[in-house]
Structure formats: structure tokens, C-alpha cells
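This document starts with one chain, in the form predicted alone, laid out as C-alpha cells.
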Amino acid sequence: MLKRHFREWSVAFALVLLLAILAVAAPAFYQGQPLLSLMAREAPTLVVACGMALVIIGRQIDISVGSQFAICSVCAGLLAAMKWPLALALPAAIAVGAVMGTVNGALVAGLRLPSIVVTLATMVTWREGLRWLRQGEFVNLPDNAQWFGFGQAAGQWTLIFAAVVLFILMVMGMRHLSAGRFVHAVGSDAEAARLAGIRPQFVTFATFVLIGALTGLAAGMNVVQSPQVDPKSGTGLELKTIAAVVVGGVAISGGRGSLWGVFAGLLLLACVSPALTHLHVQAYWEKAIQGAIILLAVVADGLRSKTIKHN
């Protein structure tokens, strides 16, 4: 079992060091309010995460995740600014979500074109396309559209339970349901895959169309955070969704990997920078910390690949 997990039992424990530092050296880290606000800023990086992880496991990777969110960040924000409930908003960005994914999925597994290249050109082309439209112009949401109308305390609560509810579905759809093992069947081998009667082109397109819903979900709980809506918004996500993922252990040459290191991995990103400047450390060190972590991971998945072919 821990030689099996050991990519995840490992962020586990340097997740629990940096705590347990953070603890002995920077008290202040552990108040109630700052760190509850940084789960909530977190809980829509963990939604998309959790799609990102599954694209990775079948061999794929989308790196317009990013803009995605954007456009599904600005789509919910109009739609609120037009009068319409929340309840209907936040379907509405997943819906478009899902149609962008949707694209993203026939071009990679209809045409059958390389999804680094389809999702750079859709990365770019929607990113430019909100940009032309917006003229980097803001939406201003109404007074009862931010926190649910809740109040910050209980909205943040709802977004953290929100994230932690559907990580956990994730979770167990992935081991309990076949459409779980189909992914890995198709990341690890996708001929062998259809030769047991998986449909690997399908499952492509499902998991791009499901990491499109799953960021429009994650645009609609970024809107209620702020009473103003970034066109720029979503920018450097899918790098850091991607490093949650790698660190996480899942391998980036697809088959292996769970969403349980996914989760550890972006908790112990997501705290590097509270970390640095709780210990008064200068803020340029983070990127290269980070930096540094997914390189480490990148190489100790590179040896465990090795490790295997030889033995």
C-alpha cells in the first residue's frame, strides 16, 4: 500500500512539515479568518483540479482551462448583473463550459489532433476573443450576488463544502464506477482498451467535456468571492492546476494516478506563498519554490518510470 501511494504519502508529509514548521515558526498563519479565506480561494482551483487530473490520467492535457474560466467568469457575471438568480447563473456558466469542452473534445478525439496544440490555439483564440469583446472592461455584480448573499463568513463555508463534496464524489466515482477505470484503461493503454471493448475516442471527449462543466462550476464559485467580475480572470490557472496535478502524482504520460495526491498537491502549493510572507521571506521566492517542487516531482516520476522498465 505505501510502496504503491508512496508519490501521494510523500506531498502528504511535506504538507504536514510545512505545517508543522508554519506551527513552531509563524503561529499567526493558523488564525481563523485568513485561513479560511484562503480554502475558499482554493476551493475553485481544487474543482478544476480534479478535472484536470482525469484528462492527464487518459493521456490528454487542456491548458485552455484558463481562459475557460474567463469566459464562463464574465458569462456568469452578465447574466447576474442582468437581474437573473444565482440558481440559474451558475448552470449557465457550466453550460458553457461544457460547450467549450465540447469543442475541445471533437477536435482531439474526432479529428484525432494532439491536444497540446487544439487547446493552445482554443487557449489563445477564446482568451483574445474575451479580451476584443470586454476591452478589459469589468462586470459589476449586484449587492446580493456576492457570498450567495450569505454574508462572507457563510459564503466561503458553502464554497469549501461545496469543492469538498464534489472532490469527494470524484473520489469514489473514479474507484467504484466503471467510467473511473475506463480513464485509467485508456491512459495506460488505449488499444488495449479497445480491444476490451472500451471506446477510447468517447472517454477523450467525455473527460474534456466534463473538465469544461467542472471549470464553468469553478468560474460561477470564483464570481461570488468579489463584487466585480476580472475579464482576466482564470490567468495562469491551468499551470497551476497541471502542478497540482504533477506534484499530486499523477504521471503526466497518463494511466496512474489519484485525486487524493491531486487534493495534497494543490494544498501544499496553495500554501507556499502564505507561508513566505508569514516568515517573512521575499515574495519572488515562491514561483521558484514552486518551481521547484513540480521539478522534483517531474524527476521522481521520471526514476519510478525507469525503475519499473528495468525491473
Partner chain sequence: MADSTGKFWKSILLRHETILLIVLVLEWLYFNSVGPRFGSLGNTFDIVRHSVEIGLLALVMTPVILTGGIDLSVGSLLGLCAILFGKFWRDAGMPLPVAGVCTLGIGALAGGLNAALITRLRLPPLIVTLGTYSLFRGLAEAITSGVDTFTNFPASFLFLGQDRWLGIPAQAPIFIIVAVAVWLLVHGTTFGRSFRAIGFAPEGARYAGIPVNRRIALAYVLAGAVAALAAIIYTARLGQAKADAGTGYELFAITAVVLGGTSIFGGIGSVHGTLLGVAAIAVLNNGLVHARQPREVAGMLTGGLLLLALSSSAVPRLFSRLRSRKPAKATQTVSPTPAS
Second form
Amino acid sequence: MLKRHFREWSVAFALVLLLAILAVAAPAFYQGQPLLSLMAREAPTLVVACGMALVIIGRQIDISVGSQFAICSVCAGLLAAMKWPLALALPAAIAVGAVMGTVNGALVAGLRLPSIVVTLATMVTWREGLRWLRQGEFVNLPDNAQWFGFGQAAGQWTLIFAAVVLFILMVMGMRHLSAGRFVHAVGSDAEAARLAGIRPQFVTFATFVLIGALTGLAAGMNVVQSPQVDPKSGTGLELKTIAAVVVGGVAISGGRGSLWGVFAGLLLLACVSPALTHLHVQAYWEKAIQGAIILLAVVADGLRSKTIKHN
Amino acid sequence: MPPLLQLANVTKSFGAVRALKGVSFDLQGGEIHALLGENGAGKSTLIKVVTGAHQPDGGTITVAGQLVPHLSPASAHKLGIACIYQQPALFPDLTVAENIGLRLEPATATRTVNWPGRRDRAAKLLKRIGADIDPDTEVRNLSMPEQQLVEIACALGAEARIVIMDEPTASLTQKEQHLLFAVVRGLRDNGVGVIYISHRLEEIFALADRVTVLRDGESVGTSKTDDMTETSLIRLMVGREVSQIYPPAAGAPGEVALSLKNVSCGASGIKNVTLEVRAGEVVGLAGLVGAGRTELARVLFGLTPADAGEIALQGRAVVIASPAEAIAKGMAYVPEDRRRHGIILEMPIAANVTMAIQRRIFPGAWLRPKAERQLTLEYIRDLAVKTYGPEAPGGSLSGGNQQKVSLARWLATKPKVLILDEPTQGVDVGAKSEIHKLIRRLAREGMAVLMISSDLPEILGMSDRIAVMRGGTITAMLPGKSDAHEVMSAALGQAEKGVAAC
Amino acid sequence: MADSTGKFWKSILLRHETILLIVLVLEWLYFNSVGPRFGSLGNTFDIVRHSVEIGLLALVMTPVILTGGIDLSVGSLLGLCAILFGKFWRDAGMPLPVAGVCTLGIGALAGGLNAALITRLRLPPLIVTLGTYSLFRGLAEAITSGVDTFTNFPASFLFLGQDRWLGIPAQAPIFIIVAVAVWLLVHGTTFGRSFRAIGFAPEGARYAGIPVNRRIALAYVLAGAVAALAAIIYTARLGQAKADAGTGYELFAITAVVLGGTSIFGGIGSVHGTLLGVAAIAVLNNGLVHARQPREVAGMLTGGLLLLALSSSAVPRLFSRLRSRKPAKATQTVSPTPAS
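Structure of the form predicted in complex with the partner chain (previous: the form predicted alone):
Entire complex below, previous chain first.
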């Protein structure tokens, strides 16, 4: 068991180590409110990272999630500003995300274009389209929209709870629903999947629609955290989630990986920045350290596969 | 009762190559029917037609009396046809239990997965075939024979009516083999029809009820195994008249150009190969698929460098760690899989021809299109490549002409030792005899040629001496004028019958 | 004979580069008709000035993509090199030329890091350069503490980015030299041919004796060194070096390369195609401003153009793959399985 999930365990170990160091060297990290805010901020990222994990396990990639996130955020914000209840604005954002995912999915699975370039193109198109339509204008939300109309703490708990429930549902789905196993099968060997009666192109299509919908949901979860919607929100989200997925042990060549690893990877990367502040290291090292963590993770993989081959 | 499976006049071509020229075949329930033939006789194509992986160009397929107009992998599965390929088609990243599950459970996306059930079934199936494999291991961690056992478990679990086994014992140990035989007999006793492909005659006699021999895409006879002897089977397999006229052999060979002493390579299963090839000599390297011939060539060419033994060129000991070094030392290797390794399909003929001599023909790395064109035209003329010009992409050529371009690339290096791997596979008859003449001419000009071939008449007609490989090492050296029977017997390991190869 | 010349012209006309050139000319004519100042020499020089850095990155991205790889780290490396250049000059007291040479060295070294990870450990280029993308940008931020900027460069240096030399923008000659050099490398030498061979069939290239790892390394080292050059020009143009220099440039560069007809799978592509791709994007961006259209439309159109270019080059390739797949399978089963 340890051997099969070696990567997940080592990331989890690194995370625990970081948390332990913080507990000793900077107990202030564990103060309630900042920690709660950190978790609430990362809750939407976790939702998108789950979708990204699926896409990558299925041997594709989606770098347009940041732009999708921005569009869904603005859509949700505008609807809320038009006095739509959140119960309707949120599903609308999810639907908008799913539509954008459908476009990606149709191009990748239907026309069999390489996903990296397709999503690069849609990323540019969505982002610029939004800027054109909105001219960088912020959307002001009505008062009752922030934190779902609850207090801040209650709202934050709600978000964290929602993200965790979704995460567990996804884990269960990937493990216990045959659709989830199909994603692994297609990423592992599309031809063998075809022989086993699975339709690989359809599975690919579905993962893109799903990541779109999840991005829409994440956007909704992000919108309620502030009184305004930034049309630039989601910038860099694609790289952040891909990094979490890669650090979490999902193989970029598809087939392998688990959502638990992604969870640990995301937390590890998310904790770097507050940890730096609490350990009195300049926060500007954050990105460099994140990059180093990504490289370390893949180098470890490379070395491991090399030694295994030699044995 | 109608036969379980009946093929009538099935034909299939790939481009210019006619892989099946009207094969008829039938399989009864409760029968083990062996399919026998040399490499390239059409067995694999036939199997793929039955499993729905290839659509036949003509002929009919009948399953249990029902005409099947269109057979796809999915419908074959539904009809109860299961196949165990030589190279297992499993998902490397998933566990054994899951692989079996995906194969056996319906492919509906909304079902929940019953993990304990999957594991139980996997454990039971594996136990039935006596395989000691943990259902929770990932397939990528299994050895090739273990993966094959998983495939067999899948077929068993599918309760297939027709089970096809493509050389299932090629990599099994003797103990695993005995278990497998018991499983296969068990299937037969339950009314399943088994198509069993193997090169090992002793297995066929031990197991099969009937045997059909394929040769050059045609069935040359089906008979009860009891009516046959090993000799008569081998005669059927190789019995073709040597229809082509092979060019005459050269005179006396010269100095030793390439000599191997106890060369081994752990990674590719080459063990203690000792061999000499003289200048002006064609040495044929015969053996079955998996005997290690291509692996030996890869070792010599530095693709998987040797880890023990001595290689000497022109009497001087050398170490060859990369293809570039091999080329610099006067070696050339025309690989077997020309579409993947031999030429680059998307690049022009000219670029393909000069690819291994870039340093020499392009001093200072500057391309010289004129010189390149000139040289390529020379080879196009010399080897009679049919094309509209040196700028034509390699992929636009027919198989034979692709092979000529691949040859031209290596002749351009002016090698002293030329290794040919299946030089005429998938090549039409005309180009074949041209290539044969060329090989002879090269030898006459003083090149040492090591020719791997699965085409027995070619080996017999072209070689001055014949080395036979089996299990990663050379088991026999025969003179060039040996007869087919002798070579086949050595390749099949008949002389040492009863000794299991692992 | 008539038939073959007809074919010849057809193949020239249907080339990706030709179509792109026509698009470019149409763009030019259209914007010239709507924006009166668009066609002026001054505006043309403006376009050149603003596209040199991305153009440089796109030029060296071409060999990388030809080998079937990708380099996401060039934009971040541009930022890091800009910072280090400023650091060498202001804090280490190096004269500007020395600082420039050191910066180029750092760029090459950074490219070497990418190359080492990709060839030695056989890691996918996408992931390796994603890691260095974060790492290089992060180092730039860490070195400057996120706020430090380098300004007050001497006028003799700013000349490089802001002034004219012999009547043309001073950075143009540098760009032309690099463009010619990369063109010669890709189209005139055995190196370029090796890049293509590796992109089409890495195993096939190895069987032909091409030193695959060394060639791949060359492409990434070159990308690193030229990213450093772009950093210096960027600094000269803006008169300051900041840690966020070149953010997102990698995506512009990749877009230009793919728009220029280079296949993301490797093998197919040309440097002149890339130049046309850069020009098409630059003219579009500038022209829409003159046509009083919002700048964002340019971005959207670029994305759309990219998708169009992609479908047009990927679909024939897909067909040829499907065609070549079937017979290949037939021979595959004959390939031996090594016995254990």
C-alpha cells in the first residue's frame, strides 16, 4: 500500500513536516481567523484542481481554466447584481463553465486537436473577450450576496465544507463509479480502453465539460468572498492547479494519480506563502519555492523510474 | 451442429501486401484447433479478423451458424470471442483486479464499482489457472508472463465460447506451462472452442485435436493432429517451392570482419553469443519470433549496449555504446520496423538517405542540397527506387521502395559490416529479388553481411552460413546448403525436445 | 510536365506560410484604409519596436517545438535575466557590456537546466518548463523583494531600445541577425534537420545515429540565451528592469509559432512561418488601435486565428496518421517479445 501510493505519502509527509515546523517555530500560524481565511481562499482552487486532476489523468491538459474562472465569476456577479438569488446565479455560473468546457471538449475530442494548443487558444479568446465586453470593470455585489448573507466566519465555513464535500464526492466517484475508472483507463491506454468497450473520445469530452462546470462552481465560491468581482480573477489559476496536480503525483502522461495526492499537493503549495511570513522569510520567495517543489517532485519521479528500470 | 466459428474465403490486404488470400477455417465446440505457420504467414492477421480488430476485404464469418456481416471488437466480445495476444493489451496503470473488471463488466458509466467483488473474482480466476498474483498489484509491475496469465484469466472470466491464444507459452516457465495446458483442456471439456497458435510442435501434439497450417496467407491444409508427424508438419510449413531464383554465392570469404565472443546483454536477454562474420560473406540469422535476433542486432549497433563479452571489428576490440559510435566504426543496421525506425516517413528521400552521413557530406554542418540531391539520385538509380524524385517524402513510397531507401541510407555510410533485419518483409516479389541481388553484390564487393530473416527460403537461398538462435543465444551453426527441415528443427529446439525454455 | 508545374504552384499556394502572408497583406491593406496614420513609417517602426522581444522568443521557440517539445519558461526567464542584468550593472558595478554577456550566459545556463532535466531524466518538457516557469519568476521576485526596480540606465544603453540607427529602430538589426541565424540553423544546417527528425520520430532519429539528447539540449540552451537577449532589449526599451518583465510572453510566443504553421507535435514548421505569425499578431494589435477598435478584439482574433490554423494543419495530419496506422499494426505483431 505504501509502495503503491509512495508519491501521495511523501507529499503528505512533506506537508505534515511543514505543519510541524510551523507548530514549533511559528505557532501563530495556527491562529483561527487567518487560517480560516486561507482555507476559504483555497477552497475554490481545490474544486478546480479536482477537475484538472481528472483531465490530466485522462492524458489531456486544460490551460483555459483561469479565463473560464474569470468569465464565470463576472457572470455570477452580474446575475447577483441583477438581484438574482444566489441559488440561481450559482447554477448559471456552473452552466456557463460547462458550455466553455464543451467547446474545449468538442475541439479536443471531436477534431482530435492537441489539448494544450486548443486550450491556449480558448484561454486567450475568453480572457480578451471578457476584457472587451467589460473593459476591466469591477462588478459590485449586493450586500446580501457576500458570504451567502451569513456572517464572514459562517460563510467561510460553508465554503470549506462545500469544497470538502465535493472533494469527497469526487474521490468516491473516481473510486467507486465506473465512469471514474474509465478516466484512468483512457489515460492509461486509450486503445485498450476502446477494446474494452469504452469510448475514449467521449470520456475525454466529458472530462472537459466537467472541469468547465467545476470551474464555474469554483468561480461562484470565489465571488461570495468579496464585495466586488475582479474581472482579472483567476489569472494564473491554470498553472497553480496544474502544479498542485503534478506535485500530488498525477502523471502528466496520464492514467496514474489520486485526488488525495492532489489535495495534499495543493495544501503544501498553499501553505508555502503563509509559512514564509510566519517564519520571517520574505514572502517574495513563494513562487521560487513553489517552482522548486514542482521540479523536486518530477525529478524524484524521474530518478525513481530510472532506478526501477535499472533493477 | 454447425461449427462454432467458420471463415470462408477471407481476404485482407494492407496496401500492396496481401496478408490473407482467401483463407477458410472452421472451429468446433469442444475442440483445440492449432494454427501453425511461419512468421508472416498470416496468422496474426487472421486472428485480428476474428476478434474484429481488422475488417476483412472479402469472405464471410459465421459464428454458431449465424452469419456475422460486420465484426467489431465490441460485437466480437458479445459473441463470446476472447483473445489472448502475445503482447497483452492491459492497462499498465491499473491493478490486476481492475483490469479484469474492466474487461468483464459492462461498459456503462453510471454503475458503481464493486471492489470486493472484483477482487474476489480476480483472485478466483487467477487461482483457477494457478497463477500466484496479488489482484491488487498494478499491471506495470508484472512480468510479461504474469501479464499473459492475467489475460488468460480475463478470457476465462468472460466465459468465452471461442478463445484464441496467440503463442501463450512464449514466455512461460515449465510449471506455468503445465498449469496453462490444464486450463486449456478444461476449457475444451466445457465445450469451448480454442484456437491455439504456437511454434512449439511438441505443444501442438500434446494439446491440439486438429491443426491448420497457413503459408503465405493461404491455408495449406487442415488435418487431425494424430494423422500428422512433426516432419510432415514442418514440410507443410516450409514446403513451398523455392520459387525465386537466388543469385549465386560469392567466392571464398576474406578476413574476419566482425567477431563476437560471449557477448551478453542482460536488459535484452542476449546470452553468450559467439559468432564470426567474414568480409564477403552473408551469414543468415534464423530463429523464431522472440529468439533474440533483433535484440542481438540492437546490441551490436549500440542501441542496447552489451554488458559482457567482446566485440571485435577487423580484429580490433571495440566498445559500441551508441549508434553514432557504431556508424563511425563502419557498422550499419537496417532495422526490421522500417516505418518506425528505418526511415522517417514525413521527410524527403534525400534527407533520409543522408541522415547517417550528415557529418561527412555536410562539412561544417551546412546543408548542401545539390550534393545531397546528386548522391540521392545516384542511389535512386542504383537501387531502382520508384519515385518522382529525391524530394518525395518517404511515406509516399511503397514498402519495397521504402526498404530500398532505408538500405541506401546505410550503404551511403560505406559500412564494412552490414546488419539486415528482415530485409524483405512486406516487400513485393520484384523488389525482393532486387534486394537479394543487391545483398549478393555488396558481399562480393567485400562487405560482411549479417542477415536476420524469418523467411526460410530467403535464409537458405542467400546465406553462406546459417546461425540459428533460440532463447537469446546461438544454438546451431549450419552450412548455407542446409535444408529447411534442419533449420526449422534447430529453431524449434527439436533436438533438445522436452527441455523447456524459460 | 504541365501537370507537375500545376502541382508545384498548388503546393506553393496552399502552403501555410502563403496563406498567412495573404492574411497579413489583407490585414495591412484594411488597416491602411481605415487608419490614416497606420501605414506611416513611424507607426511601422512602432510595430517593430513592440514586437522584437516576443519575436525573439518565438524565433527560438520554433526549434524547441520542432523537436516535439515546448518551453513555458522563456517569459519568466526574460524577467529573471532583466533583473540580473540590472543587478550586475548597478549592484555588482559591472560595465554594461560585461553585464550583458553575463546575462546571456545565465540565460544559456537556465536553458541548460531545462535541457538536462528533459534529456537526462526523460521528463516531459511541459512539466519541466512549468516548474522552471515558476522557479525563474520566483527567483526574480525574491532577488528584488518584489519591489526593487532598476532604472537610470545611461542614454547610450537606452538607445538600443528607444532610438533609431541608420533610420531604423536600433533593436531591428539585432532581431534581423538573430532571425537570419535561427533561419540558417533550422533550414540550412544538419542541426535543423535533426530537430525535425527528432520531432517526427525520436526513435527513428536514434536509429539513424543522430545524437538526440545533444540536439534537444541545443534547442533549449538557445532558447535560454535568446530569452536573455530579449531581456536586455526589453530593459532598454522600457528603461527599467522589473521582476514582472515578460509575464505571459511564453504564451504569445507559442501562439505566434503555432499560428506560423509549426505543428505542436513537432517535425513540421518553418522560421519564416514564425516570423509571419509574429507579424500577423503585431499588425493586428497595432492596426485595431488605428481602426479605433478596442485592443481586446486583437486578442480574441488571435485566439480564433490560432484555432483556425490548428484545424487546418492538424486535420490532414490526422488523416495521414490514420492511413499509416493500419499497416503499421500488421507488422507490429511480428516484432519479437523479449523472453525473460
